[in-house]
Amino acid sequence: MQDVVQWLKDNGDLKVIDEPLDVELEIPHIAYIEVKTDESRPILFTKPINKRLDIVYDMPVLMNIFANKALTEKIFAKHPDKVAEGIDKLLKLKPPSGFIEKLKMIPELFALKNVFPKRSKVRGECQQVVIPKAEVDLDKLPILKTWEEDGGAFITMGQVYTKSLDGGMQNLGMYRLQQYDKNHLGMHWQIHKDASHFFDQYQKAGKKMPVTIAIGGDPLYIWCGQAPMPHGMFEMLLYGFVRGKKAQLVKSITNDIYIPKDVDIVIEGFVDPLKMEIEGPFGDHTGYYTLKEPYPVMEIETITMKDKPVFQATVVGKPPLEDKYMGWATERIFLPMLKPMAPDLIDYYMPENGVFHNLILGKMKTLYKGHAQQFMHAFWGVGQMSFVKHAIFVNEDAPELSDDLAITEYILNRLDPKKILITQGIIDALDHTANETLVGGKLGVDATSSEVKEGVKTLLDDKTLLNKMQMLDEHILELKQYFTHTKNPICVITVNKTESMKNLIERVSILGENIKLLIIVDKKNNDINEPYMLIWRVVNNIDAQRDITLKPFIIIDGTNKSKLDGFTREWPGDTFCTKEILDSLQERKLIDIDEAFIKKFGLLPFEN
């Protein structure tokens, strides 16, 4: 891994696009469709240019390199299962019995050895190049400006290295960073991270925070970013364990922080408590755009770098994305660490379009009644799990978890109102459908028993269905039913929205003898054919508080909310493309896309 580049050529199938093109749009355009393709590559842009501030950059930007499963797996010198492996037999360590115990668990401490990461007392590589701060000049940076109501450009996968007031604690994260001039920094942390819980100790005793953030290396670093470790634990430790050799770090130039030395580009500074500045507009990997709020801002001491760096980055907005597979593997890894909390746990699994926190499936071994409420609470409870919006929880003898048509007809077989818990919670500071930040509610759907007896009284087709439905509300557009041999099949409506979906829902209540679950979205934006995306809609739409109502049948309100619904907050809108440089782009066949491409992955609005 010390040539990411290389490494990439001969194991990754890495695609070189040799054409100038703008870090504004363009490049990320070209990253974001590659990502969704079937044979997703990482890409390397040897010639980033910036058309606006005409800058041609002497670095070239690397993207996609969690471009697929097979490559995530190679990152990572081995499957995530047997990283798990290692790690359930660390939770499962006792004290040897005698002698022989003795012998047999050496090699298991002995690989604990290199957990440990290395602090060198020299330089490293990437200090190689020295900027001081009187030269620092972020514009030299091929920074990406990926969506065009972004409120600038952004540093995507940055690995941010921050340390605790008293020295006790360092930590790793993956946070964006927003470019507002030369030299400074918008720092994304949210308020439930380690970094934002350093930044409030440092306000506190009213003293500058120093903050390291580095970019390129080993793509294991990124990964450990946005790994959900335990709170205080230092990432590289995670590192260590994974690649079975310490991680090499050399101290920052102006602050005490260590980071990697195989890093390309190192950016220094320290973040005054007292400065904040707007955050934002940023299409994120919700498919949303995340509104502007105020955060701390950085300001560089200096920049330093390899001698050739490259520039890593990633693309977000709507799924399928990268985080897929570099999410599929903390999944994986992190599946023992759940155990010790819900020891019945089998299995988990988290849907790339349901953005990973919005919705989990989960499979156990059912041991008494309530057993799965025990397991909602649990989850809801512990470290980054307690952001979870929806939780579905199924019983041993469930299909594979990521068998998606299996598991739908699984679940719906056993979906009874009796068995929906609706509380209210914690959620992500990304989430934007609660009435009121932070504070939202949260969907528990027990699925662990025998299937439900009744089915749907009377099964009319999706015309019939729709010419009733359309004659107790005239705003009502499409009809489409899925898993009607279920006894549960979903009925999804587009509809025109114009009022509070309460006065539709309270007309249509009394089709009790046809529907059992409906689905409400907006006509502009979704297709009611797609049912990847209309998942993705769904589960970032809601609040189950105010959006899911149990009685006479399970409807829910996946609409788009506004005054309309006695919503205050601002709704923001999709991360779409933009279509004239969509079409610049296939004009020099440098993507290949056609319609139905466009539509199934919501690249350009449309209505139709």
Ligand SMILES: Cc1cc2nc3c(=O)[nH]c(=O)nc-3n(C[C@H](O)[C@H](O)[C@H](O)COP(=O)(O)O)c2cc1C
Contents of the next structure:
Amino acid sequence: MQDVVQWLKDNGDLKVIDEPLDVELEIPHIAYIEVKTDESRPILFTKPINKRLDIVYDMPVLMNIFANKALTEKIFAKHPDKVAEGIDKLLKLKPPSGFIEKLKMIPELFALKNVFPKRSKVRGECQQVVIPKAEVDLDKLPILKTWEEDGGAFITMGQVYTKSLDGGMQNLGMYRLQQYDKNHLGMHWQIHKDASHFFDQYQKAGKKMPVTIAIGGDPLYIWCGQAPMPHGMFEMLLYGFVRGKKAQLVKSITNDIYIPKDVDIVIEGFVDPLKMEIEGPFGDHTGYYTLKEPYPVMEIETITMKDKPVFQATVVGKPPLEDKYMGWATERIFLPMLKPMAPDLIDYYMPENGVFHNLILGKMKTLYKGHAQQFMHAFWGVGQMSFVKHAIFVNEDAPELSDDLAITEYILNRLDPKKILITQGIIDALDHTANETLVGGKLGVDATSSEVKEGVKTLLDDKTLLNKMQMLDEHILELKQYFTHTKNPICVITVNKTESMKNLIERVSILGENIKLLIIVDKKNNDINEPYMLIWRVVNNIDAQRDITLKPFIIIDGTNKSKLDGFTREWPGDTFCTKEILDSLQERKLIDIDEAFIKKFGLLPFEN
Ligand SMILES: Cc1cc2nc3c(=O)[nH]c(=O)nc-3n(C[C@H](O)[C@H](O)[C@H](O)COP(=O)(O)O)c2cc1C
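Moving from the form predicted alone to the form predicted in complex with the ligand:
Below is the whole assembly, all chains and molecules, this chain first.
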């Protein structure tokens, strides 16, 4: 892919916006809204500006490259399932037993020749312009500030290339990078990630760590950067495998890290292991702000670029977003890699409103008692899958995992408190709910058995049940039951929380005849009629060990936690758009949304 913009014009229905637009909030808000629409398209902003700093940039900003499934598939030049098939074949390669078998293997082995990147000695087109250290100025790049409360501007689609201290391993990871000033960036590689492991090595050796960040080029680099490759495997191998041609790499000018020759912008520098700076806050893909924390800092040695670079960026926040489509490809492609540790796994699905690490559904061929539990532990014990907080396993006879209604019915008909495992494990660094960082509650639901016998003994209509509950607890404001035709209808209530929900739970626990599964959410900023965002909220907001009660029926406390609950960490706020920006974009016909859209996706705080 030589020219991504031209390629997107030809293949991706690229939207081009020529109006001057601010990199602070305006451009990100447009991209954020676009990707939530049914006709989500990539957008090229040809005239980015920064009103506050009075800057007119001389390069365009390209966003939502992974705008939809069709485009994602085109970027791969094949369906992700096809890539998965190729990986599956490789993993199952056996020594050939005869001449014919040997011949049959040739195409597969031939494909492998493309896996290893080609390193070139000459400079690449990404080095057509070289900016020396003294002239480095990050303000010349249209770096976006996405959310009002963000701690600054962040590079959101940076390909971060690093190598181990002994040079034996190279890594590409996608981590956000905060702009501190003209020549310093914050490296948000979380503690579990490969670049952070490398950083540890440099820190222990007391040596500066070389880092090269690339922006742009083939969008597949970006996807490879976020792919959860096993530790020690360079993501460019995966690139070569998917593309069917070797990644073409050139050496950075001021260090010996190799980067793809066709990227648009390259930022080279060193991270001083003695220097840490506060990073964030930043409105993240969980739909919450991640809190301020110290992270390493990179000092820039040089910036190089193409003659006419394009600045690629993405927006994260509440789902659905561009990472939905990147995540879809990842989910498909990594299925065969999960099978060696869980051979009877048929399929898995990470619903976008579970923001990947908060909810996973797995379909399996159940062979023995405890099989689903075995899978839970396997998932929670391997690579980035171990961040998953809530895992539900169903049997091979279950409907398609992505058929939301049918699979929910199937699970609710099999939900049995005795088959629920609540335990503790490693959690994503972004998780805000656990009482301490990095370790928290895990929920595993074994829904592989046959249907449970008993449903709700006396099913009441919403109004009657609400009245009954309100007599028990005055904090309850609204009630809606979902899936009342199943064995475990979901009863959702909203509350005005002024005390720990433990009191409410105790008061309503006499309602075992009317309720089998109760979910509590705050009235504030939740709409009881929007299941998509309710799921997002609940799986985000709970720590299973603290917030799930199994007796006398299942109760899930999805409210925000505070000192009322004995929660001592800071509870972050939601990512909300800025109303004046939305109004102004709407007035200028740059977006076209109504109240229902705003409410559906929680774009603004609710006026409860
Ligand atoms: C849009 C987007 C932004 C991301 N930002 C970060 C980040 O700031 N820090 C981080 O550690 N991981 C981030 N990730 C996840 C990593 O890219 C992902 O875990 C990747 O597999 C890490 O690679 P590594 O295992 O080689 O370190 C992001 C992913 C996406 C899709």
